[in-house]
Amino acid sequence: MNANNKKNKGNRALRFYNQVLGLDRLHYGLWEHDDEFSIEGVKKAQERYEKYLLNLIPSDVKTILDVGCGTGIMAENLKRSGYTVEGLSPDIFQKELSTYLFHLCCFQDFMPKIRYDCIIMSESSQYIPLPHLFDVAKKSIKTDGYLIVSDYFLLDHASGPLSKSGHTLKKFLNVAGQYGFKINHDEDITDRVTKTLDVAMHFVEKYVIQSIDIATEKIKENRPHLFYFICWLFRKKINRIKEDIKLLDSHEFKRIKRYKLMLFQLREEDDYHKDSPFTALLPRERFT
């Protein structure tokens, strides 16, 4: 798949999701035990997460960098409670309907003119790959300043269809490390998140998969030829939404990952070699 066929893909999928399922946000959500199970519950259940994220900014942080700003709902939110926001995404879409200064490129990509207080990744790190995530952040941020993670991340143990996205949590730990940051703030949200695929699942399980039924079942009764025809012909899309529905599945989920909701300090060298509890599992050598 070229660049273009990839970006027009993340299109129609932002696309279907705010016009189509009417969510203004795009990521997981932080949910409560008497929240709605529908897609209400999932909106309540987002506008959540983002106020528990945007609590865990540091008092002294002025601007802000919104790296995967998605709609752009919680720039516009940090700009109303008095921060500097720019965003950024490679999505043509996502541009669009931003109301910021807006960097249309990938995070490895970017070359920042001025430093930022925090940089914030919601469900954007997984994209980005180690060390550039780092590399462009150090050289994106203050001394002192901050990066704000909040994502998935694959124990060691991984396996299967799920594995195929998210860094290993202790490799992404490893590298952060080596480049100065540090940890304040280390949270593990998982089983808060995860209800988000439950509803994904029985979204698709009731209306999807039983409109298919449906509409395949006259079919099957009165051209049984045609209709094993057509599964044929159509086998390796079938199996490929076979495969997509597996990732919804949040058992396997928590069996093989962690989303965790992390905040970063850059340090200088020194002052990060002395207190970092990363120092003794640290190479001396840089990544390059």
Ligand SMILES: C[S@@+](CC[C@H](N)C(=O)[O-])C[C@H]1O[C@@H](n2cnc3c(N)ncnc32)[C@H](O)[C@@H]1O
Second form
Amino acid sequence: MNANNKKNKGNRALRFYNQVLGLDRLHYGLWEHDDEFSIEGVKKAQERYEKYLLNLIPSDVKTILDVGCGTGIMAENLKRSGYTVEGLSPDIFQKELSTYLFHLCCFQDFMPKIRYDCIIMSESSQYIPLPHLFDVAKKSIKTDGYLIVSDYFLLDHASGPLSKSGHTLKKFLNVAGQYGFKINHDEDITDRVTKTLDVAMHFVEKYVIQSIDIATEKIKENRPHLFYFICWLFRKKINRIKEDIKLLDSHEFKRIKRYKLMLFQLREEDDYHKDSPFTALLPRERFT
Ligand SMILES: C[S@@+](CC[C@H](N)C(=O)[O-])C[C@H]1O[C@@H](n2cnc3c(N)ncnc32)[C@H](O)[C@@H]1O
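We have the form predicted alone; now please give the form predicted together with the named molecule.
After this comes the whole thing, all chains and molecules, with the earlier chain placed first.
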């Protein structure tokens, strides 16, 4: 798959969540057991995810670059909480939504004018090639500054359609280490996010597939030749829908992926190997 196809596929998924499901946020939700199995439930879980992520921001952080800032809701919340925030994305529509300093580019092409205390990548790291992600992050973050990554990653044995998105976890962590990023917090939240896929799958099966079935039933009965002609005409679109539906399979997701919440700290070159790779957890519960 070339870069453009990959980008279009990513944008299709985002458009689906945003325009079809009506979600303002473009990331998974963090679920509790009793959350409602509905789009409203997804929204609540997404808000919880955001608070959980933002509580990872260390207390000495003042300036933040939100890489792949999406609809900008998180950046807005950060601004309201007193941080100096900038956003970055290659998407012109996201620039139009922004109310903060916005860099319209891919992160791998970004040339920072300042160094930030913290960079946040909420489900955007998977779009940024390695090792460029850490190379540019290293040039953009102050020494001892932070990189928060929340995203899904592939396990070594990953295969099938779902394996086309996400970095391999092992490689990601290796490259991070090579560029001087030490991991301060590492949390696997896979089991708490995959209900987002179940709701999306349910919605697609119930509303999208059933609507197509109902709409085409009459044509299929009365004009079978026309029906098969239409199917042939739209075969690429139909195949694409079938492929996209496979991307919502939560069992397959759990088999080949891990959703990780990680806080890295950029260390002085000399310090790379001094400390243990894991240090104490940083303060939580500031975003409630
Ligand atoms: C799944 S959305 C996540 C949006 C937002 N961070 C959130 O959590 O709702 C992925 C974001 O990454 C952005 N993106 C895609 N490719 C990128 C790249 N090469 N560099 C920076 N951002 C990129 C997209 O435009 C989009 O804003």
